[in-house]
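A lone chain, given as structure tokens: the form predicted alone.
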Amino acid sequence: MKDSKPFEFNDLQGLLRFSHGRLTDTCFMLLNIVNTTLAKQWLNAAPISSASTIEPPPDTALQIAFSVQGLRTLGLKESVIADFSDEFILGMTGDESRSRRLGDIISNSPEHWNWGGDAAHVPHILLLLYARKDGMEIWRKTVEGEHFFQAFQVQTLLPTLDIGVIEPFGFADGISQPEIDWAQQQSTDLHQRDSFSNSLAVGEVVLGYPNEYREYTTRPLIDPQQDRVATKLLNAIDEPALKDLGRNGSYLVIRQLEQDVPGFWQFIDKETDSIAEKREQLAASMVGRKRDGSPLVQPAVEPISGIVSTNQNNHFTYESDPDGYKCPLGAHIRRANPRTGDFPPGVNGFISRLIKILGFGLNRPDDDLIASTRFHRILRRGRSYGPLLAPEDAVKKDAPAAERGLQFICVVGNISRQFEFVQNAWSMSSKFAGVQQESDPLLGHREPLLDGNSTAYFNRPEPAGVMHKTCHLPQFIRVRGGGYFFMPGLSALRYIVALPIDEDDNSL
């Protein structure tokens, strides 16, 4: 379905459209509600930033998201909550099976997290503050205002620190982001989407709109005849008689990832006999890009159908490198975004499509192991923390120790199909794209498989048949916290604030 009306950016929280990248100072607050009445008063007046374009651009921004516990505390009925996704309701640490699939085991286990590890004590609210350089102190005081600390208890202040356009290991970051089809003009017909496209249907990141399957993701729809407060909500596009609590909202995933920067570079330095050129080559092979962001696969000179990007470093696919001779199959960015279409390269016309659909004609063992990328993209909005440590200094034995890492944030329309699929099937899988006994060289936890085989390998093949095998990879990244949140549209936020308060819940 195509909506001919202009997109309602004034009802959308700004983080879904903008990365707020020029607002370098950030403060991420995890809050618990201790007084529901005062919390709703603050929420009602909070200057939440919309996705509308403002000229000149504002110097500050404020975004908000709620855990399922937070929505319950604010009075949302269980019958309404039941229509959110199971992943959101159960939470990131809701069961051991989910933790195992996400790689949250052993040292990554929730029991070792700094926050969010105990499902019973997941924070109610995630508050994201952004400001221009040196403007955070004033902005935070403005946001908090009167009675803030009577309404909320600050469970944790997540560390953040601007280190520029790189991530803590020293590689250019934020290059590969999907383009959202806000005008809703792109077809989602699989016969027109054979090859990789960087453009995504709105419903992949925003609830209440068609996704890449041309379907509406399940979300809470409310009968206004049964709920007088629901008049504050927008109508559901697919069910106009009902009000849509999810419309213009998204699921927000956050994970605090601690990065061992000295450990990463010192391991690579040892593996390459401290030869600078080889050190850079091995590190780039593991990441999938050089430090300046250049992909290991040559960017296309001519336009690629479906790829619209102003960044040349994002203008490529892996069609010319099916065996991973240039960018290893197990490289981090290749796992995170395989850049595949609905059919493998070279498939065109009815007959070749039918052959693949029936599972015949598989020339390579990994031909059908990677699903079409467009069904599993995420929109990243994370920020780094900890002091900058250049690779040239990190290789030194006396490299300064410090907590460094990434507050990984992504927004999606479907937690299971998008974030959890990428994390489980691509990042943590030891059989991604046909590789064996290796998980993501950056994110992997290195724990052995059930049969006892190690996953602490990284393989780099050459056309001549030589396989360069890096063994005994240590764990470079550890999870230190995480949670699933709902970032509502602004009309949905007004509905939540207007819900009646149980007298017994005024002081929790």
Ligand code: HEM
The other form holds:
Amino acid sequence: MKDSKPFEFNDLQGLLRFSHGRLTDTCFMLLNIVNTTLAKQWLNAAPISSASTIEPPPDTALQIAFSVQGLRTLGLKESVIADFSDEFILGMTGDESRSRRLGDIISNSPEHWNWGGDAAHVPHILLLLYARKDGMEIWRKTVEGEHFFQAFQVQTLLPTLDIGVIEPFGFADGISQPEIDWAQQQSTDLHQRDSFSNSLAVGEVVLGYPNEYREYTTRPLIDPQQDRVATKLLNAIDEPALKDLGRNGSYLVIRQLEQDVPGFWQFIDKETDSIAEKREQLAASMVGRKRDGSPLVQPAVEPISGIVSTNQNNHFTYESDPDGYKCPLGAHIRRANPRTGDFPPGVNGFISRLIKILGFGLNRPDDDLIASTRFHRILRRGRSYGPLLAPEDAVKKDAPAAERGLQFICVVGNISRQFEFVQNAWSMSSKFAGVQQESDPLLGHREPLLDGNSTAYFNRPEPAGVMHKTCHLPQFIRVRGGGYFFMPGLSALRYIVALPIDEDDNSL
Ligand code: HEM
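I would like to compare: after the form predicted alone, may I see the structure of the form predicted in complex with ligand HEM?
First the chain shown before, then all remaining chains and molecules of the complex.
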């Protein structure tokens, strides 16, 4: 254990520490900079919320993130940009193989997106406004202030609507999150993390600090001798002679995911012969939780070492259910967070670890199929959109159609190792944990594999050897937009604003 030292929350954007849950009204804007000088003036005065705690808690919040095009427009040099991660520089739609890996093909493909799909016109800025109920109109006017519309063009206003603590299919959401070790007390020593832990090194979500590999994620470090403006930046902890543009910043992934709520419930209703109890069971097995948020695996009564959560519904691992009899292996939350440790269950202590490392001992065939979870966590910060439609109404033939879904947002230190890995290797994979011909029952696009094999199944095994197969799953969720952004620390934001610009009035 290291000495606890206070984290510099005053330099961190609030969204990293708080989900702003009390601030139910949101306005998410995608902006293009049309006048750089005015944009910088606005940015200079913008009341961006830090992660410091304030008493009483504020009634509003404002967060900001930039695409690589936005940073370029504000004057960040290519030589500095080159030290951001490749996936951030290339963007979510930057190359076909990335789109394929993310499942952004056929009807999910970027050419069908409402925004972000055209790599040449990626929005410069994502502005996230939060307010208490009915407070958004005034907050938006305050935030915009003067000259906002001369500085920026609003490319898209993303729809959002508060429907409570559930997502549009009707399941409780926002229950499971990693617990960030802000005090940096937890060891990232490999030998102390055999089993699943919910506590995560700061460097997994914030740049400039050690991550779960005890390393500093690559980010732009600037020599203050070469760049006078860089004195505004904080020093790099690992290289104190250099200034750290990444420190207290994170990557922010956003995807607009449209949910076919009537389609979801009507399919499940048909599969279960309209028997309400069975309908709930099948839907819950697809999610991995019942609608009220309780997990299908019984939460443990006694403390589980490594799980830090006040929510009893988050107090479980899948160790007691290796075959997926209670929570199917392919369920959404089991794929998104398999709650595995560095070693399979039962491997603890020097000798058994050594036996495992050397490849001896009695192993289950699927022991090594799932990577250790701690390297692939994401901090979710999404919000719903579209009118509420209760499952009981969604099953009716005349259920009102409307655009509904999730503005999925997650914050990570490494886009490819965290968000892209979860999306590709776990959610979309038809081989996750040894399952066959399945992908995520919620997120899957159901396209057959290159060898012609279907991915449109969902399997629920039973102890007696019976496998309940649900076939011909339709696509319930379509991608409607998305992008990769950088959410800077507040010193880094001041640096970006102070950068000299070559010429004014950028083209759209
Ligand atoms: C419209 C799309 C989506 C819906 C309806 C949805 C729904 C849900 C629900 C109901 C939960 C359970 C609540 C909780 O544990 O907090 C959940 C958890 C989760 N989802 Fe999603 N989700 C969606 C998209 C995604 C995407 C795109 C990802 C990542 C690639 C993702 C990753 C996760 C993770 C990591 C958890 C927590 C799992 C755990 O820690 O046990 N979800 N989601």
